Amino acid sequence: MKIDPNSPDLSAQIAKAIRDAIMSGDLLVGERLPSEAELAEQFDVSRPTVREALKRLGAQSLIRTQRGATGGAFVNRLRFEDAYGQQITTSTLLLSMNDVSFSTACEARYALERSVAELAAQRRTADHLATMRAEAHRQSQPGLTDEAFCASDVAFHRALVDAAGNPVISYQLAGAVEAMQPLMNMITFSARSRETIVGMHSQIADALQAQDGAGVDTHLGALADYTLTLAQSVMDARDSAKASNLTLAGAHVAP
């Protein structure tokens, strides 16, 4: 692919031309590419700006470098673990930045979610069932924090979504479940509230020990519209005292 010198994104240039050479398979995992050096020349750019290029595709994960006499830097193998990371952030940000409100996020959450509750009853393992056991009864314990509480309740949802046992299905929804988590610090549970919620957690697990699907969906189905009952309390709440939306404008993570 030719590159137009005048334009000022040389490096962007040079980074689409190298991963649709990536995407189209020109170039094969663990393929290693010509040097920055031979790159420049390629290109007919300096080594800073093909640098610039391989930051570009490195910050995607689609390369990684090596240095050293036989370095250099190769195509990556995405994998679903590297991936997850950058869903999460992206999903995130995307929450946050577009006043996306609580009940959008929820039901899209919760919609997704449901999804799996079919596949993840036929497939659960004793594993699965394991964490999701332990994860509702740390929450059952007094003296938990927001933030742990909610960290929990994400690791007992990403445990049943794995439940289900494809890797595609796991790497979606992890942006939508883990997305949730700055809103979700945004609420303050009452004692009563977490204890409706681990009631229902443990509905879940009950009905996916029995694989039943349409169990595990229903009492899925309950707690979404728990969830947005408590939000909207909440939203309520805080427009009694000045006229808010509850969306993630204002949420981040913790620090």
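Please show me the structure of the same protein in the form predicted alone, now that we have looked at it in the form predicted together with another copy of the chain.
Nothing else is written out below except the one chain.
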């Protein structure tokens, strides 16, 4: 493992070198890393620089630390569930920092979810169905806040994706469900009919219970169309309000 000593960020280079060694299999799961002093000597850097590199690896869940006589830093077994947060954060940042239209985000979000409809229909368990039924019932409660409704909406679709029984799919779609869904809800919540959404969710759950993958896909497509219609109505209302405000402003300054 080598680094460029002239680099302005030595800790990042050290972290990458160790990460590459883990990914290549040179460092195995459960293996103890050299001590801070040994790493500092190996990379010809200070111990604080090594310590910062280890912090970076720990934040990525690639290593775990253990205290005591047999302690130190060890290569961690990274689980798909452990990486959900990073996937969601990255997806949220990409959507918020780039000029992605609502229709583009909606198309991507539902295309990804519809791709697992058949697998989910064949592999769903009683727990997945129970979660989806419970969330649909929760969404029908009149006193539910918009924030709680959104959280329930995410949980419903999370259960549908997880029903595919494939951890790689669940990881890849974490951003689609848990990043895109809340952002889309922020735009459409003022125009949506909860009763309509609950009805659509119930249809999806019914099709999933009947192991009807085509039906799940059809109802998800209908939900996507409804979501796009809601967004368009919200945007049209905003444009109309802006036009009215401009007209009023013009009337006030007219001679």
